[in-house]
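Have a look below at one chain only, the form predicted alone, in structure tokens format.
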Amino acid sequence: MAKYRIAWLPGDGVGVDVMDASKIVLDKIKLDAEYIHGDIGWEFWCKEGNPLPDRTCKLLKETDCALFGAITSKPKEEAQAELVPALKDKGLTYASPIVRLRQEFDLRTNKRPCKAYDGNPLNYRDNIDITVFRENTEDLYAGVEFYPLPKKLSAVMAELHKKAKRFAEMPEDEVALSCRLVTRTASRNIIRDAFEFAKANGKKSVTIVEKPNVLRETSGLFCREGRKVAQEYPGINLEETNIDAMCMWLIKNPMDYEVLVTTNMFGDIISDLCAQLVGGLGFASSGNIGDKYAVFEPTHGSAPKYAGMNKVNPLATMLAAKLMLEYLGEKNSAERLEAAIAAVIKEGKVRTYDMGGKATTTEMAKAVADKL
């Protein structure tokens, strides 16, 4: 029996291509694992009205972790139009399966390394090495939304807060509401994860990225908890900056930052910015990590126009596999895989179209495998 059971979730579009490429390098590493296919993504929304079928959730509960490719996500109106006729009148609402996975399995920590590998022609600057820690289960992505705004809710809001009065006086269909929910426990957890990472990897600073001067209660709570946690790590400097200023400083002085930690939506934004500093989404990996389970993925979308063309860059998925190996305790294999990826990038002989080359997805995978 294999040592590990890994849920294999290709998803949509190029997810299949990049996962096939990653399997080439995992096979070369000879990871002692059984890879079990799971259904997820747009196809299953269209056919079944559920992009994350119950059978897939059951599979995840029976495995050690999951490697995930990519999904197609569309606005509510387009999603409804794609349903098969038998499902259109059932009042189904599309929700991102990866967001649902994070919430149902309490994958509270989203870890996104952004590293500039030597020789990458897409690097904004060399020597950038930033890791973003993004809280993964709450904030504006908690999915607590209302439209139209119920009169009962607007009345309570107006009663409790004078600034809500003008919205309560508007017609119901004039107002949409998304709730930003930030808890003390989740804030402490993600901030402590960031400090633990900094401590384990010799990082000198952790930067909280929020907006407490405007979002006084939610960002304020996050920052206050950050200061408390920081007292447990006297050798690591705590810095605080606003999300808007952070975007500017990352362009101006990206080497000044090592570890960033923030809430869900700000983390989504800032990690994409950091990804572009080191070559774009083709190099951006992500680990969704909880106390009992983890799902690893590239951060790019499904790029349906390239699906099946064997064209896209698979390195982000391979770097996600590297994070998976670390999670499983396979440190040596993780180091070998990253070294092989770095060697191929530095050598520059094999490059996919985004890097200015003509190599296929499979050719990139074989080049990395040859370095293992």
Contents of the next structure:
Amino acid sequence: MAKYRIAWLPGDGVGVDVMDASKIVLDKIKLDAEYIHGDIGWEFWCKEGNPLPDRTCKLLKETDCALFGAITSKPKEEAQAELVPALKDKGLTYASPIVRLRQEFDLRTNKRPCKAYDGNPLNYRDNIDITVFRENTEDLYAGVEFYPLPKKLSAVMAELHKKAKRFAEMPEDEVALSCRLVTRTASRNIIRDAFEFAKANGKKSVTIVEKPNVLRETSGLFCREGRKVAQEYPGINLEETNIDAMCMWLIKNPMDYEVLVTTNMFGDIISDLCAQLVGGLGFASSGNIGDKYAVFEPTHGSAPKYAGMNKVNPLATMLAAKLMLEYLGEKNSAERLEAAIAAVIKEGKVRTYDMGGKATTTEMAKAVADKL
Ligand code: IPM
Ligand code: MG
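Following the display of the form predicted alone, present the structure of the form predicted in complex with 3-isopropylmalic acid.
Below: every chain and molecule of the assembly, starting with the one above.
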């Protein structure tokens, strides 16, 4: 029996291409693993009304962790329109399966390293090495949303908060509401993860990215928890910034930042910004990690227009595989894989279209495999 059982979730679009590429390098590394395919994505929404079928959730419960490619997610109306007629009347609503996975499996930490590898022509500057820690289960992603806003709710809001009165007086179909839910426990956990990472990797600072001057309660709570956690780590400096200013400073002095920690939605935004500093989504990997399970994925989407063309950059998924190897405790293999990726980037002979080259996804994978 293999040492590890890994759920293999290509999803759709280019997810399939980049996962095939990653398999080439994992095989070369000779990870002692069995890879078990799981159904996930757009196809299963259209056919079954569920992009994350129960059998896939069951598979995840029976494996050590999952590697995931990408899935198409569309706004509600478009998703609804693609359902087969037999399912249309059932009142099903599309929810992004990756967000569901994060919540249902309590994958509370989203770790997103953004490193400027030497020789990458797409680096915004050299020497950028930022890791984003994004809370992964709550905030605006909690899915507590209303439209139209029920009268019952607007009445209670108006009773409890004078600023809600204006909205309570509007017609129901005038107002949509998404709740930003932030808990102390989740805030503490993600901040502690950021500090633990800083400590283990000799980083000198952790920067909270929030907006407490406006979002006084939610960002305020997050920052307060941050200050408490920081006391447990005397050698590491805690900095507090506002999300808007942070976007500006990241463009101005990206080398000044090492570890960023934030809530879900700001983390979504800032991690794309950081990805672009180091070459774009083709280089951005993501680990969704909980106490019992973890799902590793590239940060990019399914890019349907490139699906099956063997064209996109597979490095983000390979870097996600590197995070997976670390999670499994295969430190040596993780380091070897990262070194091979770094060597291919530095050499600059094999480059996909985003890097200005002509190499295919498979050629890039083989080039990495050759360095292993
Ligand atoms: C990400 C993505 C997802 C998110 C989408 C696909 C739902 O943008 O992983 O950053 O918003 O978290
Ligand atoms: Mg995103």
